[in-house]
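Next comes just one chain, in structure tokens: the form predicted on its own.
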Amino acid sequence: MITALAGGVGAARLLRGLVRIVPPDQVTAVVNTGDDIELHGLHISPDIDTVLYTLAGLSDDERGWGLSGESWVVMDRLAAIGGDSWFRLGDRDLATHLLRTSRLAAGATLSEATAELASALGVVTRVLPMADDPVRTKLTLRNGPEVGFQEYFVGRRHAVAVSSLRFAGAAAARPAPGVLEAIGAATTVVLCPSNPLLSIGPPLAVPGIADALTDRRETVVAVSPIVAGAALKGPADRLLGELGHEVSAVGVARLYAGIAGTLVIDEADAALAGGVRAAGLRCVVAPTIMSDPERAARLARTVLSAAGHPTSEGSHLA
């Protein structure tokens, strides 16, 4: 059983690697939902959406987010006549959200109306919500006001500068049932190659999921988002040096060193292998760029194989 902490594209798409190499129904994606907004009367959980798609083979790769053939009639319209369109969602994609909210209005929680999601899109893998309590991150823009994820991300194309950074509600908050059993009784757990402040940074934020992490952190693998200095996407690399962390896979150790035994770098970034070291934790050096589903998948042998799963391809331990 292999579980994994999620959020995000490079998430989506180890995921999708993962379910390639074993079976699909022994994999658990534990998803940050700190992004989660409430926009026109709607809950929308843009990771969990990710994800899903993605597992379902329905997401737009091209774009990064969202379905596959999506059109825009009803945003268009929105903004023709005076409406509220900065947060972009398609007509098709709009379903998704509908179903969401109509069963949270109904008394479901967010796991219940997740899982119901995932069953009417065939996807097999467990995914679940970090927690069904509300979880917001929230951002201080360096000179500037606290904004929610989507204002900043989306709304300001992530392009100011960042002061600091809170997870609204996570003290409060519990793990969404299976989400610790899901660690507990996993192989191994994986921290995808997301944001490790945005999107891995939340569900750790959420009261008992780091400790079951540092429980069993020599079975805990984590891939460094960072290549050669930089996100591949997003604004990971900015981040990071706005709040005093090293903009390198060295960095992303440091912040990982408490709760994962082993780091996946990319080859760009070999030499940084004894940083990685001297902070703490393994460190595996292969291809992680995951430019088409077969390279995803040989990242997966990958990650499995740094957690004593068969010998994958093309790594090797530094």
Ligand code: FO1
The other form holds:
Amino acid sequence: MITALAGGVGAARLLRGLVRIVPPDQVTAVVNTGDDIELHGLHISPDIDTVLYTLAGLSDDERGWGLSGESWVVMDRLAAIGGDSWFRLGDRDLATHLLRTSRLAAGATLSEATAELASALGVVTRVLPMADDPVRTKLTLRNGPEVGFQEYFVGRRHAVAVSSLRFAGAAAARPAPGVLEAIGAATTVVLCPSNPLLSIGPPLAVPGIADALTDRRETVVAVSPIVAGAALKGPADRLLGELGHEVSAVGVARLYAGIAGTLVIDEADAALAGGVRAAGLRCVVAPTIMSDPERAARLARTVLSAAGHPTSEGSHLA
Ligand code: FO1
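Switching conditions: you have the form predicted on its own, so give me the form predicted together with the named molecule.
Following is the full complex, with the preceding chain placed first.
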């Protein structure tokens, strides 16, 4: 069994690689919900949906979020009548939010609603929200107000400097059912190449999750999302710098030193291997850019062999 802590697109790509080399039903993804937002009375869970859509083969890989073959009739009409359309919900994507919201309104937990969506999409990989209780990432802008994650990420295109970060609700949240068990029972735990502060930070702030990783640190393998001093996508590089961390794979190693035994870094950063080891982690240097599913599967194989996990060749598509 493999358990992966996951954020958005980088995580989804690694998961897509993992389920090509191990049976998909032996993989559990514990997904960040700090990016969740309530809009138009709908509960939207972007990272859960990115993972589900990618594993179902339905994602728009070019855009990096949402469904392929999307149309925007509802959003365009909403804009035309003066509605709030800064956060674009595609027509097909809206069905997901309608179903999730109605299930939550009927008393289902987010875990239950997620399992039902996974089943409807034919995803056999277990996709768990990090918590059923609401946790919301909040960023204080330099010389500005505190804003929610999506207002920072989409509303302001993450082009504003941040002075601090918090995860509202995390202290009182409990890990969703199955999360601690999945971390404890896995042969290998993977920290996906997601933003260490914005995507992996929220699950680590939910009491019990970081401790469960520390307890088995030696078989936790992380993949650096920082390659050659830059994030492949999103604001991870700027945010690390703004919040006082080194913007490199070594900075990532220092953040993960207490919870991961190994860090996989990109070939472009081979010269940083010594710095990663000095931070107390084993270091594996490998190609980490997942430009297609084959490269993602190769990275997944590297990650599992870094932890000594046996892999079988073959195509186990979710
Ligand atoms: N990202 C954007 O840049 N603009 C959007 O309008 C937008 C809408 C959106 C709707 C549903 C969804 O699941 C994701 C959406 N995203 C959008 C992406 C989202 O901000 C990211 O997936 C993250 O939360 C970061 O991983």
